[in-house]
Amino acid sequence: MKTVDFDVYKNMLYEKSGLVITTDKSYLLESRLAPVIKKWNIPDMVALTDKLRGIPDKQLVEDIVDAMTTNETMFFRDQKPFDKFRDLVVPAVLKAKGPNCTIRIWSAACSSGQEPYTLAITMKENAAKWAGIKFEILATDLSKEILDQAKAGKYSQFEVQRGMPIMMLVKYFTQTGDTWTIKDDIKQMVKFQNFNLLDPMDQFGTFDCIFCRNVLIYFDQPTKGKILDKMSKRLAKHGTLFLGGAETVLGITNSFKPLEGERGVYVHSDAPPPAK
C-alpha cells in the first residue's frame, strides 16, 4: 500500500479512536477489512481508499473502525487481576466505605465481554463472603458490534475453553450444540455502553475500580496521559486501576503510581501506601 493511502487510514483511525497505526502494521488494515469490503460490496482496498478521500458514509466510518479497534480477549485473562480484585479491591473498599455498600467497577475496552463477565462469575462465586454487598458493572467499548456480541453473551467452545474453568463453565453458562450463552443471572450484573476513551468521561460517576487492560498499548504517549487523567477524576480516592501487563503509568501521567509490590495495579499519586 503506497504510503499516501495508508495516511487516509492512519489520520481517520487515529481521529476518531485515537489508535495509533504504523506502517509495518500496514498489514492488518487489508485482512481486518477484508469483511467491512465485502459488507459494502466495495470492489476492493483502492476503491474503499477513494471513498474515504470523498465525504464518506458515517457507516461506513464507523465500521472501519470497529474492525479495526476490535481486540483479542478470553475469560480469566492473566487470572491475577481477578485474584487482586478478590483479595485487594474488595477489602479496601469495605475499609473506606463500610459494609452494606455498592462497590462500582468499570470495564474499559471490555470487547466482547469476557473481562466484565469474569467479574461478574468472581462476585457470584464470592457471594457468601460478600454478602450485604452490592456491585455494579460497567462495561464500555468503542466497537457497538462488538457490544451487541457482548450482550448477547454466547461464545464458541474454542472461547470457552481459553480461560474458563470446566466447573464454572457448567455453573454459569448453558450449551446449545457448539455455543455455551452466558446465564440471565451472570448478564443481568453487567451494563454494557458504547463509548469512546477519547469522550469526556463525567456522565459515568465515580468507581471503586477500573479495569483499562490491554488497551492503552495502542495509543501514543499524549492521548495515553489524556485517557489516564479523566480516569483519575472518575476513580475514588480509595480506588483501584487495572492496567494490562505491558502497560504503565511511568513517565505518562502523574495521576496515578504503581501500588506497593503489585504489577499492573495502580492508586492515586497521592494514595497513602498500604498497610503493613
The other form holds:
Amino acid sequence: MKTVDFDVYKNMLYEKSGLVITTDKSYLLESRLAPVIKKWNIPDMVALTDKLRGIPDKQLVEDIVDAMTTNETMFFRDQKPFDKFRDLVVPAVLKAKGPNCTIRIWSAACSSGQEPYTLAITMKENAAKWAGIKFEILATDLSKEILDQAKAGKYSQFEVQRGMPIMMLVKYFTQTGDTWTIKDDIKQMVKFQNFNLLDPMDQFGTFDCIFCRNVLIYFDQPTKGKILDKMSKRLAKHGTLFLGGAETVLGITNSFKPLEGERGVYVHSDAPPPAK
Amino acid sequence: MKSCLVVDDSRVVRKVARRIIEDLGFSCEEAEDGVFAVAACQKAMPDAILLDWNMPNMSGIEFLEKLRTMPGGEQPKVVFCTTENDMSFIQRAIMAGANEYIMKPFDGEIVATKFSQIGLI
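Target state, the form predicted together with the partner chain; input state, the form predicted alone:
The next block holds the full complex; its first chain is the one shown before.
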C-alpha cells in the first residue's frame, strides 16, 4: 500500500477512535477490512481508499473503525484480576461504604462481553458471602456490532472453552448445538452501552472499580494520559483500576499509582497504603 | 515431576496431547482404551488423566466410574477430551467425578488453562 493511501486510514482511525496504526501494521488493514469490502460490494482496497477521500459515508467509516478496533477476549481472561476483584476490591469497598452498599463496576472496553459476564458470574458464585450487596455492571465498547454480540450473549464452543470452567459452563449457559448462550439472569446483571473512550465520561457517575484491560495499548501516550485522567475522576477515592498485564500508568499520568505487589492493579495516587 | 496418563484410541491425538502435556512439564504415559488405562493406574496412579470418551473395549466414562472406586483412584484429576459436546454428556461426566471437560478440537492453550484452573499447574 502506498504511504498516501495508508495515511487516509491512519488519520481517519486516529480521529474517530484514537487508534494509532503504524506502517508495519499495514497488513492488518487488508486482512481486517476484507469483510467490509465484501459487505459494501467494493471491488478492492484501492476503490475503498478512493471512497474515503472527500466526504465518506458515515456508516462505511463506522464499519472500518469497528473492524480495526475489535480485539480478542476470553472468559476469566488471566483469572487473576477476577480473584483480586473478589479478595481485594470488594473488601475495600465494604470497608469504605458499609455492608449493604451498591458496588458499581465499569468494564470500559468490554468487546463481546466476556469480561462483564465473568464479573457477573463471580458475583453469583459468591452470592452467599456477598448477600446484601447490590452490584451494578456497566459495560461499554466503541463497536456497536460487537456490543450487539455481547448483548446476545452467544458464544461458540471454542470461545466458551477458552477460560470458562466446565462447572460454570453447565450452570450459567444453555446449549443449542455448537452455540452456548449465557442465561438471562446473568445477562440482566450487565448494562451495555456504546461509548468512545475519547468522549467525556461525566455521564457515568462514580465507580468503585474500573476494568480497562488491553485497550490502552492501541492509543498513543498523550491519548492514554487523557483517558486515564478522565477515568480517575470517575473512580471513587477507595476505588480500583485494572489495566492489562502489559500496560502501565508510569510516565503517562500522575492520577494513579500501582498497588504495591499487585500487578495490573492501580489506585488513586493520593490513596493511603492498604492496611496489611 | 507430575505425571499424566493420556487415554485415547487415536494415535495421532495421543501424540498431539503428549507434546502439549510434556511442554507443561509433565511426564506422560499413553493408553489406547479404558482397559489399558485401568492397568496403567493399577501400576502407578498418575496425577492427571486426559480422557477420551468413545473408545473400544472400555469407554472413557466406564473407565472413570471404575477409577473412582479403585484404591487411590480419587486422587487423579481427570479431564475429559472428547468430541461429545452435548450438555447431557458433560453433566454425566461431572456426576462420575470428572474435574474438567474439553470439547475437541482443542489446542495447547485450552489444555493449559484447564490444567491451571484445577490446580495441576
